[in-house]
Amino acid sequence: MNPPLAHCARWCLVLAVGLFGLAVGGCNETGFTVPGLNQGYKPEQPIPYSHKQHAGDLKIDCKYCHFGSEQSPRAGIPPVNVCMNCHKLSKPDSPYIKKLKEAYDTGKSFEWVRVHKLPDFVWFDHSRHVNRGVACQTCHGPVQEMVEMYQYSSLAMGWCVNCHREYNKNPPAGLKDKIQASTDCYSCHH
């Protein structure tokens, strides 16, 4: 073989094995996705938990559990003891609350399966949304809705982009502060 076509056929041998590794390691249950690009992903629980109960039904505020979205860059899985404040007086004889509880007694994590999930090249910080009354749906959907959480948008950086640019143009009413969202880049990947 010639050195061109040589060079040609590796080039072409080193595409189709990346792209048959980006399509086994882009797919999940929900079919072919872009590393980051998870709409729709609906992993399953080792517990049932229905926001839709909880947030919707029950009205809880998602801040309640998610107490850290208002501090911190990071809205966090929700740890055990939070769910006890409650589980301990209400439906303690379920399975499932039995489970929370044996996590509880011996001081363990539960080992919730994270839902949403950005590439590690993206910097997202949750306080700075919360704080100037992103409510959880834009990004999140209509988890009050939801038996079973599922990525409800697809975090893209141009969804994430054209949220910044709409806000811009009208900000909502009431906001606590006339702070433009950034569409610089070094906002988001730093």
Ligand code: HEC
Second form
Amino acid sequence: MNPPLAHCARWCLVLAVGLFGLAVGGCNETGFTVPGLNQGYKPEQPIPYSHKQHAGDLKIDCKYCHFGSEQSPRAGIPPVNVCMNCHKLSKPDSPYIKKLKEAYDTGKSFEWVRVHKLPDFVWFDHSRHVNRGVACQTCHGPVQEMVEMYQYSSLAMGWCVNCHREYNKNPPAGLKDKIQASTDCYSCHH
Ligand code: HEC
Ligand code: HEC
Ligand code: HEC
Ligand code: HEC
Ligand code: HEC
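Complement to the form predicted alone: the form predicted together with the ligand:
So here's everything in the complex, that chain up top.
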């Protein structure tokens, strides 16, 4: 495809998905919900892992487990060997830790239920935010107090765009370069 056509194809996609979104949005009144794009969404996890216990009481740094958040678009869910760094010794008799150990011993990945999920036509990059000093909690809420993880923010387009405008107007003090959080459609839809 030549570039103008490719450009059009992408836009038609965004618009088509938009119309679909409106149609689905209309169904919300009847109880139908879009998976993952629900504020407050709190799926049950295979074992009761607590952020309050680990990030709050034990004060383990978010980035110790979510080590992708500084270098890449995805923050990432830690592989079970990160857990076993401590749990080989800590609470080995807990039925939950036994489940973790089983995955660890068999080399299988442990299947957590995903909480946050933007639609595929939206581009989001953790590193772009984290490296500009936006705290995890600004978007994810008081995670260190959450016994069960839930979606704190709406993740709606207005939420993203309003914050970009706000940061451009009132950048946090102490940054070397000016904040330029784009509000061009293309930055988030490409
Ligand atoms: C000891 C490891 C560990 C630490 C420390 C940790 N997390 Fe997590 N985090 C996990 C695991 C495991 C999951 C998946 C299970 C769940 O959602 O509860 C998760 C899930 C999440 C999710 C939801 C992911 C999704 O499915 O959408 C967010 C957001 C998150 N963590 C943010 C944080 C923040 C912010 C901190 C620091 C305040 C933090 N985490 C500290 C292990 C950790
Ligand atoms: C830095 C050490 C450390 C890491 C890393 C760590 N934990 Fe823990 N975890 C602990 C400690 C300490 C406790 C509390 C033990 C106690 O109550 O005495 C605990 C408690 C737990 C419990 C509660 C067990 C029970 O039956 O009471 C679960 C479940 C758990 N952790 C899961 C995980 C998972 C999943 C990961 C990896 C994503 C992880 N932990 C990573 C230190 C750690
Ligand atoms: C500017 C807002 C924002 C900030 C700051 C932010 N997140 Fe996120 N986070 C999101 C959004 C939006 C998603 C959903 C992304 C998707 O579905 O593609 C997400 C998803 C996640 C996920 C699950 C999917 C993934 O990317 O692996 C984890 C885990 C997570 N965030 C952890 C963190 C941690 C830890 C920090 C701080 C180091 C952090 N986030 C900072 C907005 C943010
Ligand atoms: C809490 C405020 C905040 C929220 C909420 C937020 N952002 Fe950002 N965003 C920023 C800041 C600050 C930057 C960094 C701008 C810079 O580097 O100067 C940024 C940068 C970006 C960039 C890189 C822009 C570029 O010019 O390349 C993208 C893409 C982006 N954000 C997408 C999103 C999306 C999608 C969402 C919602 C799901 C979102 N952001 C929510 C504050 C936010
Ligand atoms: C800072 C990031 C960001 C920017 C800039 C942005 N969008 Fe979005 N957009 C999103 C996110 C996140 C969603 C998905 C959540 C939602 O539907 O609210 C979305 C959803 C959409 C949808 C689907 C609507 C629906 O109801 O499902 C359309 C259409 C759209 N955007 C068009 C645009 C256009 C046109 C522009 C430029 C004027 C634009 N976007 C700029 C983040 C952004």
